[in-house]
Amino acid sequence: MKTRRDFIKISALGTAGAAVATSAFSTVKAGSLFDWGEKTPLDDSEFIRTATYCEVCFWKCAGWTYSTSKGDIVKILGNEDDPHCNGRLCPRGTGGVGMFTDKDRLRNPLIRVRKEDGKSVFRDASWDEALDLIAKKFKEIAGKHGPESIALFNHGSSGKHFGHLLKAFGSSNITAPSYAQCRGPREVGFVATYGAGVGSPEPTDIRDTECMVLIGSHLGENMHNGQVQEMSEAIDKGATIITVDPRYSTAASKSKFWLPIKPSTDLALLLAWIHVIIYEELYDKEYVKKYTYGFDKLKKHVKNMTPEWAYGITTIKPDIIRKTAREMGDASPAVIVHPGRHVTWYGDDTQRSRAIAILNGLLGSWGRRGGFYLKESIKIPKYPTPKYPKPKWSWKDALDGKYPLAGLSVANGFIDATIPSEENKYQLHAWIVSGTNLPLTMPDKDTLNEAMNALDFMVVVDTMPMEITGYADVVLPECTYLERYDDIRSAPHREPNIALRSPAVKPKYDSKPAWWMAKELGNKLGLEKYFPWNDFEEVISYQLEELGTSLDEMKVIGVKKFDREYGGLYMGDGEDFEFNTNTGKIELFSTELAALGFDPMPKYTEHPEPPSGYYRLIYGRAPMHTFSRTANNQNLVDLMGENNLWVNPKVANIWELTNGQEVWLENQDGAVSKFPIKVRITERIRWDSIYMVHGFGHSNRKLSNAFGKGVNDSELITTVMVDPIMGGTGMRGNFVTFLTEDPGKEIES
């Protein structure tokens, strides 16, 4: 049965879509890169070097886009002054050339319109008939429903030009799923016990930390830049590194200890960890007592949670909790447990991440040198515009009151305040997508599919024909960050820093900049005051001649650095230090969640098994690839163009699965891979347990590298354990069974 918003099949548009073949999504070949005649540049003096900070992923690393005067971009740099990157880049920042050359970029505006058959076709626009048509619907929406009714979902900098666009409206509905599919949990832990979130980059010392530990935390793959470096130069000191996965990940291999942890039982050792690290007093006295409150109720807490105890939950043998907990001790306070970075596993991520606080704190490494420094960073001035209207009413209110802990706006409350229903008083109606590609981001595809097709309309902006364009009513093509400027980079670290984006060559095709795409919309929609400036260039010389500095300046060095005003990097020894919560201490026992219903201390809890015959589903990163967003980018993809499938050697046995052998995947919902995927036999994961990167299997033919090259994780997350803290999506309680022949599944692109 077709629906209002099926997915359109791009590779078979029919009549009305023809044109798209031969412009918005067409295939050409591309002359060589290096084609520029007679005359062969030979150093880097005879490029035009702009300066720029990454958009591959989240780290945002300064660096140098190197182009030729026929706009030829050649390569990207690092920038040395940069604290994110200190001159190097990782294989996703060099590898960004490959998103500015992608031959299946989007390339001009879209509409989705509907034939007499009913079947849905996109047809080329103009940016003006597409941005009236825009202009015209949320009129139309804001009339019956009110502003509110329009969300934003978004990830990476253009977000912030269609948030501007969206406050201005009326609506303050902006969600990124990375907080309640990511870090959000974290953030919550942390905030209950210190006062303060984690933030990014998160600032742990690790280059003078003598001891790390990694809780499926997995520095090397999931490529954060400056923390790579640091605990390459820590491990030279001699720093111990202890890594919790049961997998064997490339930072295991680099480690003093291995603990090969049965999955979800994470928060049973850390109550291990933090019962012999009181009871055998390994503790910080002097800081815990002149910081921290609930000592002595955390002590009477975890009296009974031995490493025996966590031994028959966990599988790690008590000698090895005592002895990992003992370097923990030695090292105090240049320690750090590490918080993590994507840590919506189980539902009880927040009681989890409170578990890591409570142990840093433990061990008095919150603002310790070695343990986590005091961060700081620079308020970038904005540019003057009118107050933003006052919105009747916000995505807490359709939360109604579940999650009271969520700091910010949590994706799948969004998702599911879309949905008609007598309990949603707050409905969304229309969406506003830019730079997320929800059906590999989000679980549970059904509830996404149901929600999006009760929308009255939705826009979609990206670089790329993603799978979440197949879904739209208009697509707006975004040039990629080499092309374009941005906001100014100020992201929190030892020392106050900015970095300048701007762009190296004109956008390609009929590609346009976000914060354009937002002007033109805005002017349309009655916004003009909201949008005073003509080039963005004008907002970003404002801001820069107000920090002392101007556009000129950063166009030479890229990133400035800027001298601390809030005092050193460190707590000083005996300082008063009063610390954002409730009693001004750090909180081992939370006065916060205590107030609110739930557990002042964490408490471990069972979660479900794998059926018999099935293997818990972990998926993770790689230090090429990030998200589903570079699965098409060929300088990329030349070093990893699909997943495979990590298999224990006892469960390949039994299956009689063989290196290589292709295989389709089931879960226990019964919802099966589009894809195959290769099977991987080794020794470094558990045999209760598969493990495959994230961000394959995609199904859009238009993405010529990605389509169909391994399997998309998301798809077979259909069971999604909610954390009632802060609303996070525990997406690690899905078993998966293997399918050695093809199951005939019919592929939607």
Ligand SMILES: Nc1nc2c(c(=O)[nH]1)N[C@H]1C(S)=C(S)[C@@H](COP(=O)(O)OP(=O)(O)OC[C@H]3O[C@@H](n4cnc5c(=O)[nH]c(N)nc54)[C@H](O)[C@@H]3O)O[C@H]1N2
Given for the second form:
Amino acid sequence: MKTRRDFIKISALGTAGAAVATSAFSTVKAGSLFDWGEKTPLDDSEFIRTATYCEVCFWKCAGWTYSTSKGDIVKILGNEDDPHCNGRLCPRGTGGVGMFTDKDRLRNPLIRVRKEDGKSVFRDASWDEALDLIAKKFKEIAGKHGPESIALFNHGSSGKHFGHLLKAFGSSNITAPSYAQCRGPREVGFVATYGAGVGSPEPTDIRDTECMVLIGSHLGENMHNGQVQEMSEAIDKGATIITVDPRYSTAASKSKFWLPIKPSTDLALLLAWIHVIIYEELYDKEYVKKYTYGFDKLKKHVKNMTPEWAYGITTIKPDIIRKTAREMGDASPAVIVHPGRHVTWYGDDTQRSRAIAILNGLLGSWGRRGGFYLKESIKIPKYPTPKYPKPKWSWKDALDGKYPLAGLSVANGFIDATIPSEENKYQLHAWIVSGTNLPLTMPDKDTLNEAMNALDFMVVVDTMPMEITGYADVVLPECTYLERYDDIRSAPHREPNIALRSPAVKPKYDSKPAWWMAKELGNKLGLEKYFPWNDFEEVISYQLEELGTSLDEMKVIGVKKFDREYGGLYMGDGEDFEFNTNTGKIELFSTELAALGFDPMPKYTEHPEPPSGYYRLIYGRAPMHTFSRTANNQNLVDLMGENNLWVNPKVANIWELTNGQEVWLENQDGAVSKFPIKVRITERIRWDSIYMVHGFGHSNRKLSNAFGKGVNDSELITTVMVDPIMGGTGMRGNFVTFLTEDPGKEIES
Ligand SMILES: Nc1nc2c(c(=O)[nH]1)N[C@H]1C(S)=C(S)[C@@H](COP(=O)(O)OP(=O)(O)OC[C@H]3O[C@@H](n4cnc5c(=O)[nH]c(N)nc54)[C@H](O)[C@@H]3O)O[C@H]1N2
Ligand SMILES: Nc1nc2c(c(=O)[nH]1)N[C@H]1C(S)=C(S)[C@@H](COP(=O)(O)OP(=O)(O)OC[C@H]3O[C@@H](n4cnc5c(=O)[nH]c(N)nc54)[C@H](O)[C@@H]3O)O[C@H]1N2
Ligand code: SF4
Ligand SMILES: [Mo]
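Could I have the structure of this protein in the form predicted in complex with this ligand, to go alongside the form predicted alone above?
Everything in the complex follows now, all chains and molecules, and the chain you saw is the first one.
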């Protein structure tokens, strides 16, 4: 069925400014845990060196952009003083120059126009015209439905600027897929236990750990820089790594124990570990006595959750469960049961995260050396602007009591709130989407399409003609992170620190920074008083002066560290410490979950299994790519151009598949992949699952490197298991089978 918001291929790209591809991207081998970008700085006299922090992923490593006086960017290197990267960028950060040189970049604003035959196309527009149209539409929609009916989907730095604009306009409906599609359940699970979330970067004291347990957390492929560096260091110092993963990941290959668990059964393993640690008295007795609440209840709760019980569920042998529990006990408190990051798997994810938090509590690792350190960050002073108006309603009202512990907004809740219905009293009518490629990011594409079709108006801000741009009414081209200022980075760490992002070169083509777009739109919406500066440089300068430094100093040092203000890196021995929970203790039994009618202690729940002839679809990261955002980056495409399908030899045999053969995939709901994917036969994956790297299978032809390369996992994730506690979208309950003939799917663009 053809719908109003048909996907448009962006065909009207301007021709201004030829792309200059620099060939200075150095050889970065990728794939192993230990490969890094170059550490040696270049000769400063030859190039201009500008401070930045990376936007290729959200670890936000600080670095230096090296450019020429002609406006070419030659190279990006890590900043030696940065605790996020310690002077070394990962292959993606080094390859970030490719985001700047990409010849497919968006070049100028685009406006959707409908032709007589009913089809839509984009035409080039000036900034003034595009922003005028947005302001006019926003005023109209706000007049009819209130400013609250305009929402922002964002991920990354650009979102902050549009968030400020929207709040000034009267809407607090701002969301990001990095919560309910990523780490939300972990935050809720840890808050329920410790009264504090994990946050980013995770305060895991990996460099000093003696034992680290990774539960579907694949550090080394998940290339979050500082963590991976510390993991290498810990391994060199003899730390034990225990990896629980149905796939033999890079981390598994560096581990003393690999537990190839049956997917979706981790909670049983965690409960059995808790059982062994309690009943073999491997826990930190003094710590548990002093700091925890509900130990006796927990002891009773896990009484029958023996390794033998868990074996039947997880396929992990009782002996291995005991041995690994003892490894943790021996290392306690210098042990980390890693909270993971992308944890929206099976809909009971808050409870799985709770089990992880409880295990750490028993082992006494929170606030202890080699466990979790006590992080600190710098509060960035606010540039003085008037108070925001108070919105009449927010996303919380729209949820109407659903997902009571959602600490941040739930992107899937926004999608639901956009679809008109009798029950929907708080409808969203317009979206700004900045820095998130929803068609590849959100599961359940039919619901997403329904919501986008129901919208009155949609603005997309992006650097690239990604799939989401095709659904927009107006597309605004942002310049890349290497060409702009953004907010000062302030992230918690061992030492509080800040980092500067400043432009190395002028924006290419007619692209602009998000701060500029937000300010200009603000002016057109009568919100000038919220943007009382000419240039974002003024905002940063003010904030830096308030912090006792300056823009000039930061341009030279890039990163500044501050002294800790709130005490030591670890809890002192026997020190009184109050946790921000109802009981003031680490809650092994959660009083908050109990009060809301949820299980106060995690229970194992069974999840559906693949029907005969189908295999569970699991996905993850590759070290040289970030989500869907790098699939067109030439530097990274040179390292990995498409994803492939990991298939166990037993399965390949049944289906008579050969290595490199192309197959299409069909899921349990009849969703078929647009493109084929090449089979990789390997013992490294269990026979009940298949695996692919997320972020490929792009369907916009304008992405000349990425179009049609591999399969997009999201289009096969049509069944979603939603976490009732916080709304996270469990995405690993989908099962696929192989189609060996081309199903002849139509590609929209
Ligand atoms: N199937 C499946 N879905 C997933 C995941 C998965 O593994 N599998 N992972 C989940 C997780 S953990 C997360 S955090 C989310 C991430 O989801 P997203 O944040 O949506 O990630 P990307 O797909 O990389 O989309 C980023 C978009 O930002 C654009 N962009 C890049 N740089 C800039 C910039 O400087 N300015 C602007 N305005 N735009 C820019 C890119 O071109 C791209 O369109 O996805 C979640 N969804
Ligand atoms: N290179 C690179 N690094 C990244 C990113 C990126 O895009 N690229 N994105 C960053 C972001 S935002 C996030 S959230 C993190 C995500 O990274 P992580 O939080 O580390 O992990 P996931 O992507 O959830 O996990 C993928 C692993 O889970 C395993 N798995 C699948 N099902 C199960 C199961 O039922 N049980 C168990 N135990 N394991 C299972 C898969 O085999 C795979 O190895 O990565 C971050 N780092
Ligand atoms: S981990 Fe890599 S991609 Fe992520 S911010 Fe650091 S250098 Fe950039
Ligand atoms: Mo994420």
